[in-house]
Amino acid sequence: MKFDTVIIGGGLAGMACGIRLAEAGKRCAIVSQGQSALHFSSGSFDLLGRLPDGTRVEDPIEGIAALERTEPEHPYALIGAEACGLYADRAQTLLREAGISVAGSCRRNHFRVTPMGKAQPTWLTIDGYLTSESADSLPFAKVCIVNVEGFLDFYPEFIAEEFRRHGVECRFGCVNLPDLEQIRRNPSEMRSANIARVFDHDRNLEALAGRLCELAEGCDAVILPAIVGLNRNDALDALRSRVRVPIYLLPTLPPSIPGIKAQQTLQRRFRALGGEYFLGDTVVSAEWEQGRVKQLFTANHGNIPFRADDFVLASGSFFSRGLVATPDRIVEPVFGADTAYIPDRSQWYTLRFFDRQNYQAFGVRTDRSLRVLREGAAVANLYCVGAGLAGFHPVQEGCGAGVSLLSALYAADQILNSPRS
């Protein structure tokens, strides 16, 4: 099989890179093992929330300029602050054109509300999810926090505790329907995606709207876990048209509806542009020719190779086995790429869960064009994007989604602007 570009990994970075290349007329294939980290999404996309020293960032592009001076190996520093601003705007357009309606600005963080009710700085938030312009205020004074009976991945008491710190009066409501009984019998089935499928049906969505009307009485707003809209885009609008006060969604513990829906939406966009998506397949080896990647072999296709002019490594970090930790080193398993890590394993992590963990910054080494380094030399037709890159702490810095989107678009432009193209 011959393509212009083959991308390994179908998460946020792989999909964004594939969409950008397909929009430019390239014939692209994505090889994806399966579930990506997008399924853990909170409904928001972070660009930069904090600097490495813990300083909170208000203007992400200004923060990236500071990173460029102090953290030269950070993916944002490799791309450059000015280019990051350009690609941030392009990423927002890409998401919207794919069908993911988001709000936000790369020049000013707003605040998303986490599943535990805490405010965290972010760049873009999917429409319908609760946000605030300040970490210390919320857009209502009295709210009803609603849950589905028996749903354990949503915590109204914790949310109310945080809301009350900001002077919000909270009360609780509960929803139950006959069609929920079947999944409630098995606690492992009582998950947001299964509940959302129940509310995909008109009669159940109508019943939910009726119950929310009752619970909204005397309140400024209703808080609902993200349990609607998995397979229908009008679910939240339908509820809002029936209930007289604003309805805000809060993300639940994974798997999350906004993440699953974002993944599905990006896949549809990629395929609509002519991209080929090979789900449930794993790249097992690469064949080289004169220092370049010639073709790939996968578990499902056996001796049938994937040939391309360019290849993009978007296979992620440890979670998706894009990186593998052995007792003494960090390995990129497909290409044998050079990796950045601390030789002393005792320094890889601390036992304090919320500490800044060194292993999170381990990853694939690249040049400034994001071309993968192998034995110290850049591979001319192999790029790395997303979570597998070295030099950044996605959790502590609040930059995981931003690195994925911006590095994907930057690498796509390197491919489109190369002499081969």
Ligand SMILES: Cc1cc2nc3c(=O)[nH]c(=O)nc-3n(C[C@H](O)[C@H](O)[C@H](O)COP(=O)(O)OP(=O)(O)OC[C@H]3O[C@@H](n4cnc5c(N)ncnc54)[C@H](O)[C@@H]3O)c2cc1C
The other form holds:
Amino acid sequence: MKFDTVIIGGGLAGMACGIRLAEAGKRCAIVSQGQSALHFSSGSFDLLGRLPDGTRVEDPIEGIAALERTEPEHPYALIGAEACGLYADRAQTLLREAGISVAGSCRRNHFRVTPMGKAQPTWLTIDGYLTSESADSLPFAKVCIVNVEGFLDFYPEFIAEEFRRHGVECRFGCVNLPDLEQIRRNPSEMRSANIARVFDHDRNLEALAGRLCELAEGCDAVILPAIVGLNRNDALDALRSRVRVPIYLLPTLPPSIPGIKAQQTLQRRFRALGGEYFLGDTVVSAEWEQGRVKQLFTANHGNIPFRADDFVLASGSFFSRGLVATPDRIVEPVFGADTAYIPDRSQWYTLRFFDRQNYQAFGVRTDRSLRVLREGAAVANLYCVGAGLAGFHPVQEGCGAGVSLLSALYAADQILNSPRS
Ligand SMILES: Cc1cc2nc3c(=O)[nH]c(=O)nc-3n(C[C@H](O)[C@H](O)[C@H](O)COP(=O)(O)OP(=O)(O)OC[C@H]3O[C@@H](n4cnc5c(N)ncnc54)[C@H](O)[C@@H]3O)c2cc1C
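Could the form predicted in complex with the ligand be shown next, to go alongside the form predicted alone?
Okay, now the whole complex, with that chain kicking things off.
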């Protein structure tokens, strides 16, 4: 099989890169092993929430300019602050054109609310999810926090505790339906995606709307876990048209309905642009020719190679097995790319879970064009994008989705602007 570009990994970074290349007319394939980090997403895309020293960032592009001075290996520093602003706007357009409706600006963070009710700075939030303009205010004074009976991945009590700190009066409400009985029999089945499938049916959505009308009585807003709209886009609008007060969604523990929907939407967009998506296949090895990648081999296609002019490594970090930790090394398993890590294993992590963890910044080394380094030299036709890149702390800095999206669009431009294109 011959393509212009083959991308390894179909998470946020691989999809964004593939969509950009396909939009530009490139014949593009994505080979993806399985679920991506999007299936665990909060429904928000972070660009830069904090500087490495913990300072909260209000204007992410200004924050990136500061990073550029202090963290030269950070992916944003490689791309450059000015270009990051450009790619952030393009990423927002890409999401919108794909059909993911988001609000936010790369010049001013807003606040999303976590499944525990905490406010976190973020860049873009999918429409329908609760956000606020500041960390200590909410857009309501009296709220009903609704849960589905027996659903254990949503914590109204914790959320209420946080909301009450901001002076919000909280009440609880519960929803139950005959069609939920079957999945409730087994607690491990009582997960957001299964519940959302129940509410995909008109009669159940209608029953939910009726119950929310009762619960909203005397409140000025309703909070609902993200358990609607998995396979239909009109679910929240349908509820809102029936209920007198605003309804806001809050993310649940995984699986994430907004993340699964975002993944499906991006896949559809990529395919509609002519891209070929090989889901459930794993790239296992590469063949080299004069220091360039010639072709790839996958688990499902055996000795049928994937040939291309350019290749993009978007296989993620440890979470997606794009990086693998051995007792003494950090390995990138497909290409044997150079990786940045601390040789002394005792410094890889601290037992204090929420502290800054060194291993999070381990990853694939690249040059300033994001071309992968191998034995110290840049591979001319192999780029690395997304969570597998070295030099950033996605959790502490709140920059996970931003690094994936911006590096993907930047690498796509390197490919499109290369002399071969
Ligand atoms: C649990 C979790 C939750 C997160 N939530 C958020 C959030 O809410 N907001 C935010 O801004 N950031 C979040 N992040 C940060 C996240 O890393 C980025 O937002 C982004 O989604 C990562 O996308 P990616 O495409 O770079 O990597 P991934 O999403 O990890 O995708 C990599 C893909 O490559 C595939 N793959 C790996 N190896 C191979 C191979 N050999 N062959 C073929 N395919 C392969 C994997 O199966 C996977 O599909 C979260 C991260 C994690 C781990």
